[in-house]
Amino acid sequence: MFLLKGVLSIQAQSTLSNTFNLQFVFCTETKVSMAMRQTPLTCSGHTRPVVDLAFSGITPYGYFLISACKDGKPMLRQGDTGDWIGTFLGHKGAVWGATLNKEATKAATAAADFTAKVWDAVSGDEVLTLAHKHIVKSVNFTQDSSCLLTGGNDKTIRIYDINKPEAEPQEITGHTSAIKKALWCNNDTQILSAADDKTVRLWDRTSTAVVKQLSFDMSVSSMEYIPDGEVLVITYGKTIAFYNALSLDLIKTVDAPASIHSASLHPDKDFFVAGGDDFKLYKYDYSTKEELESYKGHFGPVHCVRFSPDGELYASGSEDGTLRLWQTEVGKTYGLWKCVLPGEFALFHIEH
């Protein structure tokens, strides 16, 4: 069932409210963007914390994102300006991930009810359940839409043929607690997996065999794979690591202020944009490693984030329950954010 915005219920109706205004940001003729200030999108609507995030690759229609929630009812929104379009409803527990595949056609989301679900990402309805031992954490779709990768607290890796759904998965095992993360890489040839044993392990598809491992001394707090340059991004601790996603070599760690929950390298790796415990949202460059911005917009510790597919902005989800949109240009005229000029203001307010 999908709950559509325009067809149920004022509490659907009113689940943006404080985006469908313009961000107005005030610019000098200079326009010294690190001199302005940070103008987040606030998306409300949940009720529990927000506790993963995704976006859709660049549509026709632009890019979308989806956000699991531990109300149990992820939500689908237009990716630019965070306006709801609908609520997937079917779940019975918490949703620990959720993820679109790269034209926003499919939905997949990972609940405490023992399941993953398959969602039409157009009409809503839902297309698959597929019945788990114990709660699934984690979802990720082939580059073809054609299998969906899942993990979770049985310590197993699942792989689904989603134009099967009577056929058995095929099943890897190894970790020794739950798993947090499961992400395809090198072209769906193999498997990226972070669990609970402190380890990272690159599995290849074919043998489910261990090609590499990394152990930790604590556990991974969060993973993300970058497929143009092959970067694995990994946070554990107050730590942001990135690694060769291919061979697992380090490339560079950076230390943030407070205990870290999620990072996301920007699509050009100019910047990388990180969120934790003390909740505040801190942007470094990548190069150097130098920290760039920080800003305190939630109420509570960040649980993810990730950037736009076109990399003009990033979104966190939070304990508080909200989703929050930031510029990574501050300044510039995007989505709800306009850039208005002395004078600009007033002739603005005049013709509206």
The other form holds:
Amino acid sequence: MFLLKGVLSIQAQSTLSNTFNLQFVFCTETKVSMAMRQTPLTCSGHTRPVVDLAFSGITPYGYFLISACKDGKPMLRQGDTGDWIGTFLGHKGAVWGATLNKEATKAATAAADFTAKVWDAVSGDEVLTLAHKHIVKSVNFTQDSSCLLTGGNDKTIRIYDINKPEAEPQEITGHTSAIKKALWCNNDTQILSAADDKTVRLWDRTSTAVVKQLSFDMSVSSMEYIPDGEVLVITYGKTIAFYNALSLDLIKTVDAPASIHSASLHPDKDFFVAGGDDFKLYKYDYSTKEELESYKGHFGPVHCVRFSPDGELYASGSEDGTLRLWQTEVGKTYGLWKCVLPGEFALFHIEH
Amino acid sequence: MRTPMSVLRLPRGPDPNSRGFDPDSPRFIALCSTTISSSTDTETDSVQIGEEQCARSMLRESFLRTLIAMTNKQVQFYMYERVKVNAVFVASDIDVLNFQVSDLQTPIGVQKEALLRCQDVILYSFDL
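Instead of the form predicted alone shown above, give the structure for the form predicted together with its partner chain, please.
What follows is the entire complex, opening with the chain shown before.
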């Protein structure tokens, strides 16, 4: 809260022996209201629906975002600004899944051209092409980026050693329908998979046997795994469900006003966001299950939504071909968002 | 009445002329030494990297000269699925992803102008 009168010009000596010239531009006596309206940042560039997106971890160069698109050209963006960095060129069909490793040095994509590809995420070069027998839908790196998990329409989960790509992958069969998502969990010792056979299965990596299985009345639309706290977020129909990732015990479910395609839990587990058929983004309180905010903006169903690794924003990908970045705490200065107080007050500081 | 959150600018979109991954960005300079994985594996020293770079530029230059030499000549393209076609080579795009050709002889007729996807080409040959 600020209270200011008149126009001030101050010259001040800082402790770093730089002289600052502080100019208050256009001051008024004003009490600041902190209720700001969400302004999403639209990232354009894709020409077809965006079907999947993933963030990297936090690296010395910030964090990054990869988007999978039906135009076959997945893109890498700076995570906090949405600025385009590069496009991975090479796939000959729609890209259904995309992921980055923690350090954002490698990317992997899953496509309708029956291949999964591994890319150098710094140079944009294609590093590996892994041929499959059908459309590949999901790709996921282990924590040390040494192995890649793939799953797709041939109903088989495969584990590739990236350092020995010519070697036959380890195969895990059991699903009776196309696999939508396959994720490493429990410190890369187990695998979680969701398929169109309306099941979510937990597999042991070494024995390749099913450890536990969840069955639903309808197909699971998305799955997110949060290693810190071992939480699994599953969406189906209008429901967002939270499970313990180790035991597959149900924690809670929340119902949304419309069919949900994807949901994401905030790293601090205080909020979760969801999006689906009604084009809107919903933000809920995780503890109370209360709907806090809903945002219109996309011109088509929302296919994917993910929180950034620092929880300051979440990104959504839509049928309308755009990605949108949304602030978790509206009003905070972060990335490209700048808190400018009402009354067109702005503080400039000029360093000599 | 809530004030909309201000934005410094919009996110930058893709460059229509390139695939990005700016080699002058701090991240690229710090993380990309050479692009041959074998070099990074054997921890080659700067002299060997220099030699590697010389060899690479020579090869690149030769390749580009072959593209120039190929212009307006009849080229045979051997592609996947036992496809062998003849065409007059016109140009390549900057990333060598597509070749523009004229009078492409196909089993269903002659295509006056066409684009060949380079990924689908196994080898091509022409007479100098």
